[in-house]
Amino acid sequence: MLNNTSVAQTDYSPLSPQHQGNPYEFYARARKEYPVFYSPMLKLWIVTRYAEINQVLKDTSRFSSANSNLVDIEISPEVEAVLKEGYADMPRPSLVDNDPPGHTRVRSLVSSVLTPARIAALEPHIYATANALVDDWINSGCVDIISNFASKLPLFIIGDFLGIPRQDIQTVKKWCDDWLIILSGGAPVEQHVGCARSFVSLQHYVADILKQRSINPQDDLLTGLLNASLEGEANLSTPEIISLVMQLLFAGHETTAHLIGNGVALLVQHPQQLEALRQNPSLAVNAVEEVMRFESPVPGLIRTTTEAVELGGVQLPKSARLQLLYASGNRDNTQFTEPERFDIHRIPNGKHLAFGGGIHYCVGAALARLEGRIALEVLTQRLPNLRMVPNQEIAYVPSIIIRGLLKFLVEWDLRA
């Protein structure tokens, strides 16, 4: 049996500036020397190699997705009192944090609404939204592409798709973000109380919209989820739809925002590939896949063992919590040729893990790909000589489940 090396325990510091700047050197060493190791700081077993990650993704009986919060949290009495003002059974497991048979039912109901045809029909709206955002600042010659484009585009699209009015979408996003603060732990009780109030506000807000949709249906995803039905299965309950709204907003906004932001950053740092994309916009399809592989917006998610199990030569106890490092698996040379090279001409082999795998493969992958493709097309076609503003400080979101830039300044030539 292999042991989780003490070097790995002390070297793995995912929130340090050094690691955030370049985690990939550590990942390469870990895959070779200690592919499965324990992090006392995170209280997680870290899985770095493609083979073991894929093994876990396919084995839902021994590796559970339930209760897949990053930390074990204790709800204070003050927070619990606030939460009682909402739905007693919230939050409910839905997609990311659920196992069969519950996951099977929810995913089937969501998939009956989130169809390929419905997503494809969004293309003109995504183009229009992307171009309208660029119109706001194209004459300035310089912009923070994260806050002014990469973050706004997917937030507006998922909000419109769900049926949340534009004037409410920033508030709804804040309510979802506040709940994530509670799940991350560590904040003062007073902040958790405020975040709990946000969570209750979100519950009542979505419940009110669902009541309106039951009387006056609309052509939006909330109406679709409300009416989704499968023979022999119960319809989605209000608490389940609220949980889905939270997960769809996070997955449909945060991760796609960083797909776009990471893509722009990579392209301007590889100007020959940027020019190739400008001359041949059809390369955007490949570019999205390569960005997802090379700088995965979600570095890794959590599983919990349901029994003692051996993984990568390491014996794991029952109830061990694991982080599957997709970002590391996506640089594994057993699966990808020259994995440390960014290349939008790379022919996708369908193996990257950025959307997860198995039964939990991202239900919104098609939408993310569509938004990413359109975003890269619009930016490279409309911004002549697009380039990175020199000498700027590069900082990443301080998170172990998100890989993305806090800010990224770009500039371009103004047309005469």
Ligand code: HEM
Second form
Amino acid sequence: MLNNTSVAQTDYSPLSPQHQGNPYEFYARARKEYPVFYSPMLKLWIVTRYAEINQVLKDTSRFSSANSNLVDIEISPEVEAVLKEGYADMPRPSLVDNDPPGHTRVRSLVSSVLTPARIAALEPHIYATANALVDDWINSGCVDIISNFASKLPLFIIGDFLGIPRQDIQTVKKWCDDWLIILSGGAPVEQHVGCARSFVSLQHYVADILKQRSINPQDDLLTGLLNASLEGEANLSTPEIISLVMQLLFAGHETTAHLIGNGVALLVQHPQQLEALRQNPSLAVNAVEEVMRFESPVPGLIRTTTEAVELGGVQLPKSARLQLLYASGNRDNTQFTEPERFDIHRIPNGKHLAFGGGIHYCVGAALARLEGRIALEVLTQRLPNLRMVPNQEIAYVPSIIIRGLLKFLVEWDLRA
Ligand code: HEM
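Instead of the form predicted on its own shown above, give the structure for the form predicted in complex with protoporphyrin IX containing FE (HEM), please.
Next comes the full complex, this chain leading.
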């Protein structure tokens, strides 16, 4: 058995431009030589092989999702004073940061609202929104597809779906982002008070809408969450719904934005596959699965051990924090043939981990797939000879839990 120190990898530097340019070579080496290793820089144990990732996903009693924030933040008295203006004990654990039995209750209530039928009914609205976005810039011949399309479509759709007025959605998103920046350790301490104010504004904003919906119900998710009930279970409280709105907005926006962005980037770099998709739009279903596998928008998420445990031959102490590298598992040749080859003709084997697995399997997967399919379909159908603008600088989102491009310029032929 390896001991802890022999697997410490000081050269793992996931935010370096070199690693971000191609993390997959490192992942392949890690799967072979040090499948579970410790990153002193991140203070995380990194799990790289499909088998061990799957083992952790299935063992929720020894690998907890509670407190799955990236960092322990220190709440200063100034921040605490601001937070007191909001709901007590916020944020509440809801889904991604919860364990059974609390998770089971919230997940059942959310699933009773986020039904396959409700998601499928969004299809015409997603087509209309995607086409309207393309209308805005189609005559320009060149656009940053991330800020003008990939980022906007999922934000508008999840906002509309929740029932947040379109004119408020950017502000609401910013409030969520500010708080998440603190949780991911991205904000300097002097910005924490401002971020806390954003969080409190979000709480009051959502609580106000919920009050309105209790008097005047609408056909939206907020009304659905407010009224969701299961026999023998307490309904969702206002603070719980606020936490859920944050998770749905973050999980339903940033991730899908990068599915679309990564998809466009991969397709323009594989022009024959782009052309095959243009000629046969029904290939978009497979294309989405292959993009998810090949460039997973969420490369990995966090778990914590509840007791000392052995994983992949490595002894982990109690309270060890782990990152499950889904993006590495998705290139594991024990599960996928020729995993380093991008191929939208590949028949999906249903095994990729890009939506996680087990009880935390992405609750919005059907929506993400629908948006991804429609986005790739609309873009390839409407933009003739779609291609990458040459010689542009490529930079990735500086995050270990999101993989996507900050900006990606594409051009196409203008119709005469
Ligand atoms: C391409 C887009 C998406 C990707 C890559 C993605 C990825 C994931 C992953 C990997 C997990 C598992 C979390 C874990 O292992 O701890 C997850 C869970 C989750 N996702 Fe998504 N997601 C996407 C879209 C969405 C959408 C559109 C929504 C909202 C409608 C959403 C809401 C959630 C929520 C609430 C959870 C937590 C579920 C639970 O813990 O029970 N996601 N997602």
